[in-house]
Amino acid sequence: MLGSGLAGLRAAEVLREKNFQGKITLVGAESHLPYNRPPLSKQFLAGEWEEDRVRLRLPAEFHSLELEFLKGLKVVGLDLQQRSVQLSQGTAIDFDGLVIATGAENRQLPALEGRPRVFTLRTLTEALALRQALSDAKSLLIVGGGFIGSEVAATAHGLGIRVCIVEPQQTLMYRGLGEEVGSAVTNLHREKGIDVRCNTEIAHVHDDGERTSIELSDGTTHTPDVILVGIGATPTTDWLSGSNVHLSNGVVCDENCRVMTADGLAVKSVVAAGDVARWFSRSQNCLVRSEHWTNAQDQAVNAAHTLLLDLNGEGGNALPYDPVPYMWSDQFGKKIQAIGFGDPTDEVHIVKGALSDGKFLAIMERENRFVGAIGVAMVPLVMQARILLTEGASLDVAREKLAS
């Protein structure tokens, strides 16, 4: 198991649940036991939870898996022919089966890298550093208004910190929610007092060794106490260079989560799951990748099943992985949920509530098909929409059932 996040842990659990008796080695780049990432930008950052609350499993549960946990080590190479991986300490591990779950890492903004009081947020270590920095801060500037940036803005506002978000797109969370729904979330932030500057970019950066100043394309200059860069993530695949694994915005996999080679062959007993995996979706008829919690959990289960079948010589019985994506975000006491492979160009139909009320359900149309839904403070209806999407309901059926 390469990667000690949710996907790596869940794959190991499935192997044991299915009575795999062999040795399992879990390699993790971090020194922590597997932990939950979603609370890092919310309850943990706010100081409501400590490290023990973000653990994915209690220590006793984790140790009951009877695996070898190599923590604080990075994987630096893969030899598919010899079926071995190379680790940062210079050792190699041979394998019969392999799960690649190395996740993703923060995109960096070169102009802000190494500047004072500039942070990113993905790991527990980064969350600890940001929480400490915010403990005596009066102002925070966030570069990037996606899921992480928007969540941290809501959390920091709750701590009494003055917040400004700089977003080059026309709304917050544009890529995940589209313009119409994204505008509603943007308005929610502005109503709470967040200074949201969309269609705005960084023009110049300078620092005095203690604080960093940012001049924006709108002509304003900001010197906040803390700066957070939240501009997305890229799959952690640099260690696979020269391995003959097909890399294209992640580790390319077949529909059963088997890793593909550069010449288009599926590798037996080598699978990938989570943020790093880009797999073939039957329903979308293309390669897709998802960086959300539910996908990491669900794909790990499918990948582990495929791995076990391959090891037992029954790989032909592997089931395709073709989920209905589900993601959520908590901001200002509201749960924002989205299902489906959404696209900002999808047509939006509000079937319950109103955008202006901050409580609504929208269904998404593409080429006269029901392709997804987004809800704010509409948890039961979103779950119903997820079932309808899984069943392949038509646009008219979805509209009728969800509006009733």
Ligand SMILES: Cc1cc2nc3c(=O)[nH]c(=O)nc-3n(C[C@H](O)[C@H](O)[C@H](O)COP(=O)(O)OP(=O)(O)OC[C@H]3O[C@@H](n4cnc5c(N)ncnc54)[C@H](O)[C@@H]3O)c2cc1C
Contents of the next structure:
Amino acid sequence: MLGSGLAGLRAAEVLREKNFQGKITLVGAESHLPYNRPPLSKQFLAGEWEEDRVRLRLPAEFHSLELEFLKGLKVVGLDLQQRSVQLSQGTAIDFDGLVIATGAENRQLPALEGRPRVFTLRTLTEALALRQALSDAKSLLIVGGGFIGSEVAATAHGLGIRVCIVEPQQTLMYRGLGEEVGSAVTNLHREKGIDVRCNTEIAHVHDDGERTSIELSDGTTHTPDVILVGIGATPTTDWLSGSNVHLSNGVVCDENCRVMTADGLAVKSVVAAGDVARWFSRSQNCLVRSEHWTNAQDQAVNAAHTLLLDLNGEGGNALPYDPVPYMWSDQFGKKIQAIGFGDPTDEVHIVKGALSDGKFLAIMERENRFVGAIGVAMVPLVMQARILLTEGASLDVAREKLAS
Ligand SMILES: Cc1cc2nc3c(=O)[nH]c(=O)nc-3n(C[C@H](O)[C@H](O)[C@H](O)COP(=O)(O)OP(=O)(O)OC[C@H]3O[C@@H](n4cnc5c(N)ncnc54)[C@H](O)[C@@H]3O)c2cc1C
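Could the form predicted in complex with the ligand be given as well, to go with the form predicted alone?
All chains and molecules follow, beginning with the one already shown.
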């Protein structure tokens, strides 16, 4: 197992649940026991939860898996011919089967990198540092209004901090929610008092060694107590360069989560899962990748099954991984949920509630098909929409059932 996040842990658990008796080595660049990232921008950042509550498993549960856990170590290379991985401290591990679950890492903004009071958020260590910085801050500027930036804005607002978000797109969370729903979320933030500056970019940055000042394209200059850069993530694949693994916005996999080589061959007993994996979706007839919790968990299950079948010479029985994607976000006490392969260009129909109330269910139409749904404070209906989407319901059926 490479990567001790949710996907790596879950794959190891499935192997044990399926009675895999062999040795399992879990290599993790971080030195913590596997933990959950979603609370890092919510309860943990707010100071409501401590480290023990963000653990994915109790220590006793984790140790019962009988893994060799190489924590604080990085894998730096993969030799597919020799079936071995190289570790940062110079040793190598041979394997019969391999799960690649190295996740994603934050995109950096060179203009802000290394400047005073500038933070990013992905790991527990980063969350601790940001939480500490916010503890005596009065103002926070967030660069990037994606879903992490928007969540941190809501959490920091709850701590009594003045928040400004700078977002180059026309709305917050535009890439995931599209213009109409993104505007509703933007309004929700503005109503709460967040200073949201859309269609705005960073024009100039300077610091005096203690504080960083940012001049924006709208002509204003901000010198906040804390700056968070939240401009998305990229799959962690640098360590695979030169390995002959097909890399293209992630580790390219077949429909069973088997890793593909650059020559287009699926490698037996070598699978990938979670944020790092870009797999072939049968229903979409293309490669897809997801940076969300539910996918990391579900894909790890499928990848571990494929791995076990390959090891037993039964790889032909592997099942395709083709879920209806699901993500959630918590902001200002409201749950925002999205299902399906929505796209900002899809047509949006509000079937329940109203955008202006900040409580609604929207369904997405593309070429007269029902392709996704987004709900704000509509949990049961989103779950119903998820079932309908899984069943392949038509647009009319979805509209009728969800609106009733
Ligand atoms: C702050 C935050 C909040 C989130 N909130 C939500 C939410 O509300 N809803 C939602 O659906 N999703 C959310 N997500 C996304 C979700 O947490 C991720 O999709 C999920 O954690 C992915 O799991 P993973 O195991 O694929 O990757 P990761 O959790 O990133 O784990 C990968 C692990 O591999 C390690 N690694 C990387 N390179 C190497 C290497 N070379 N050698 C060894 N180890 C390596 C990394 O250090 C890391 O520990 C959030 C993410 C963040 C960061």
